[in-house]
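One chain comes next, on its own, written out as structure tokens in the form predicted on its own.
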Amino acid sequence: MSKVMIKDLGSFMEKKVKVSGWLYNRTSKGKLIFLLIRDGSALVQAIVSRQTLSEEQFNLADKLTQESSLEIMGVVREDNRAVGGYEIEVESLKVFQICDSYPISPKEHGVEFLTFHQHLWIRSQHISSILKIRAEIISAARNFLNSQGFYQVDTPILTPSACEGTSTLFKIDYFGEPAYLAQSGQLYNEANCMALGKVYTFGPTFRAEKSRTKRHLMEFWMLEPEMAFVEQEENMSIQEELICFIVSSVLKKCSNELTTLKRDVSFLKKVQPPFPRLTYSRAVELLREKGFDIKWGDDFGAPQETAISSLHEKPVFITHYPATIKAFYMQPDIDNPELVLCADLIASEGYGEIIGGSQRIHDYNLLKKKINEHNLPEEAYQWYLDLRKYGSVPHSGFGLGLERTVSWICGLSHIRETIAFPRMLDKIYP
């Protein structure tokens, strides 16, 4: 007898099998009951009958309570009206646990109650179809760059110097001398293509921000490829490519997962190269015209972003921002040093920015000057300076936002449910 998870269970029809799972629900009806059971990879509908069953095996599936742990033993028959098409008929059933009363009913329940609940709310249909999702981005997203003669190479977590900005930074002592969560593993990763050509980091990373948006996390994840002798549109041009494989692959992979969601899959199917292209400067003629009180050199925050995306059905590239309102370490426009060539993909249907890339500077004396420019500790950024002594060539890397790029293909409506413990301001517990 073959032990099965439910989403196999096709391949499995007139066969007797075993699965294992938690009671998501139960009817009874007089001589039948009808266990929906769940396995973290499907639902599936088991039928137990007074007639197949002992007595004292029938009463003790009758007291099944809801997340009850068990196992089934019984043949997968074919029906069309049942919970992914299949339904078992149970021969033997073995209890693990009846479940105490589970705090998490079918009836409705508030956002407070519910995280404060995350460990149980994990397991709803809802949140674990996110999941899911979350879980195909990122191997879409590995087996993209893996077949581009990427390498993941990993970088640290805590950290000596800032790299987006010391004002969202997450200080910590490290025996005695400051240092910081990882605010990105960019940095690191430029060494590391230096070394190895094209390599991406993916891990956690951290911003202190006292916000409070939808958007926004503490802790989040971020996709990081960083690519030597690669110049900014060959950049984007790998940036265009990577979402419309990832798209393709959540639809082709997570059909069931989105219509639990109730994710309207035309906008995805959209999601075709090209992406269209904005400047800086023409977003901000456009937002102006859509009535925004915007000058030029503002940066742009989720309303502008809302804006700008609604007047495209793909996701949009804002490129060449003002230096002033971008990192230290972006390659200024050769035609206008006011601008740094950088682009931030800005998701479709309002979901805001996913990507944020650039050319980095390559030039020794350029980069200093930018450090002394932005007030950062030159000596804490030597390492850094030494890849523009040494062999320093054009390159360039971006980062992906991956809870920002769940919340998009799934259609969320808030950030905190696209990872399964999310760290938010008045958040850390459990």
Contents of the next structure:
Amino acid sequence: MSKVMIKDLGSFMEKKVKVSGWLYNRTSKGKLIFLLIRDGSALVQAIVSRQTLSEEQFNLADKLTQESSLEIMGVVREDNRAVGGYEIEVESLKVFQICDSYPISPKEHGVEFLTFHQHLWIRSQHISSILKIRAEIISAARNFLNSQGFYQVDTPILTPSACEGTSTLFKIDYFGEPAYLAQSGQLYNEANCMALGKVYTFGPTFRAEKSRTKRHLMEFWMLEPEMAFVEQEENMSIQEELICFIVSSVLKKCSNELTTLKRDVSFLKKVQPPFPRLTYSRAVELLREKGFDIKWGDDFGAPQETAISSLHEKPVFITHYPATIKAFYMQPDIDNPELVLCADLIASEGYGEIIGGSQRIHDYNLLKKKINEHNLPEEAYQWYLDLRKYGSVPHSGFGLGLERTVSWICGLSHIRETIAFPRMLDKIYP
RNA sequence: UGCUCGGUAGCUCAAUGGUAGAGCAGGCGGCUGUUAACCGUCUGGUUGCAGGUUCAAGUCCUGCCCGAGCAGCCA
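Just the form predicted on its own so far, so send over the form predicted together with the RNA.
Expanding to the full complex; the earlier chain stays at the top.
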């Protein structure tokens, strides 16, 4: 007899199998009990009757509560009355634990209650489907980058200073010295790509901003590729290919999960190259036409991003921002030094920015000047300046916000559902 | 941080200023094809906290706490 994952039961028709899992729901017709069992891979209905089970085992099955842990042995039968088209006719039952009254009933619940029970909410079909899609997105991204000759090189989480002077960092005590949790691995990755050519970092990043929105977490995961000898245009096409590869992998491998989430996949199917490109200046014009009160030089907020994304069915690149509202390390546009060679990728359907990328300054003197203009401590950036001293080359990179990408692909209304244990403003339990 | 809305049973929600209610969950009983099963029955309350108005406050007023939505902040 085989120990089988529920998702693989289809290939064990009329065979005897062993399944271990938890009781998702139960209904009873007196002498006939229906157990809906989950094992993390899928759900299956098991049927218990007095005909196939001893009196003692039948009574045990009758006592099972939601989330009781168990193991069943029985024969897989085709039956279109069961969810998924087959069910298990139980011949024997082993119970690990009869569950106490489980807090999350199969009815509706509010956000506060669910997030307080986050450690249990992840068992729901809703959250576990999202986590599976998240896993597929990560796997697809790694497969894509690895196939393109990238090496994963991870960067430190404990850092001596800000990558930039702007964001609010989490400060910690490092043996009596101040240190900070990383808000990006980019600067270190610029060093790494001068060693290995094409690299990416995938890890957690931390922002201590008092942001309380559906698209912000205090702790989130970022995929940050960095490439030597790559300029703005090539940087954008790699982003485009990466996003298309991720979306098509999810469509191919996660159709059950997308169905569980009731995701309308028609938008996802349109995610094919090329993505529309829009300069910052053009975007400002379009926003003005739509009635936004915005002047050249202002940064875009959430409503502006949503308005721009609504003009297109695909994700859209916004390029050539004014240098004044972007980071110090971005390469100025040779035709107009007020602009920088950067691109934000705005997801479709109003999900906002999922990628921010740019070509980096490779000239020593220019970078030094920018560091001073931004009032950053030059000493702290000595190693970063060194990269422009010893065999400097044009290079580019970008950062993909994993949770925002998951939120977009899954069609979620809030980013808190995209990670097993979200870290929110003023909310760190459990 | 600002604006707006909210807080009643374990959960989701009702309740003209006039006796605190229902469904689900949980207990007990019934049912051989249920799909958030159903039927009967039982259990379940400091109405977020503190004060005030009133013969009477879940309901009106003030302050505070907590949550949510939006905005700001935000490579």
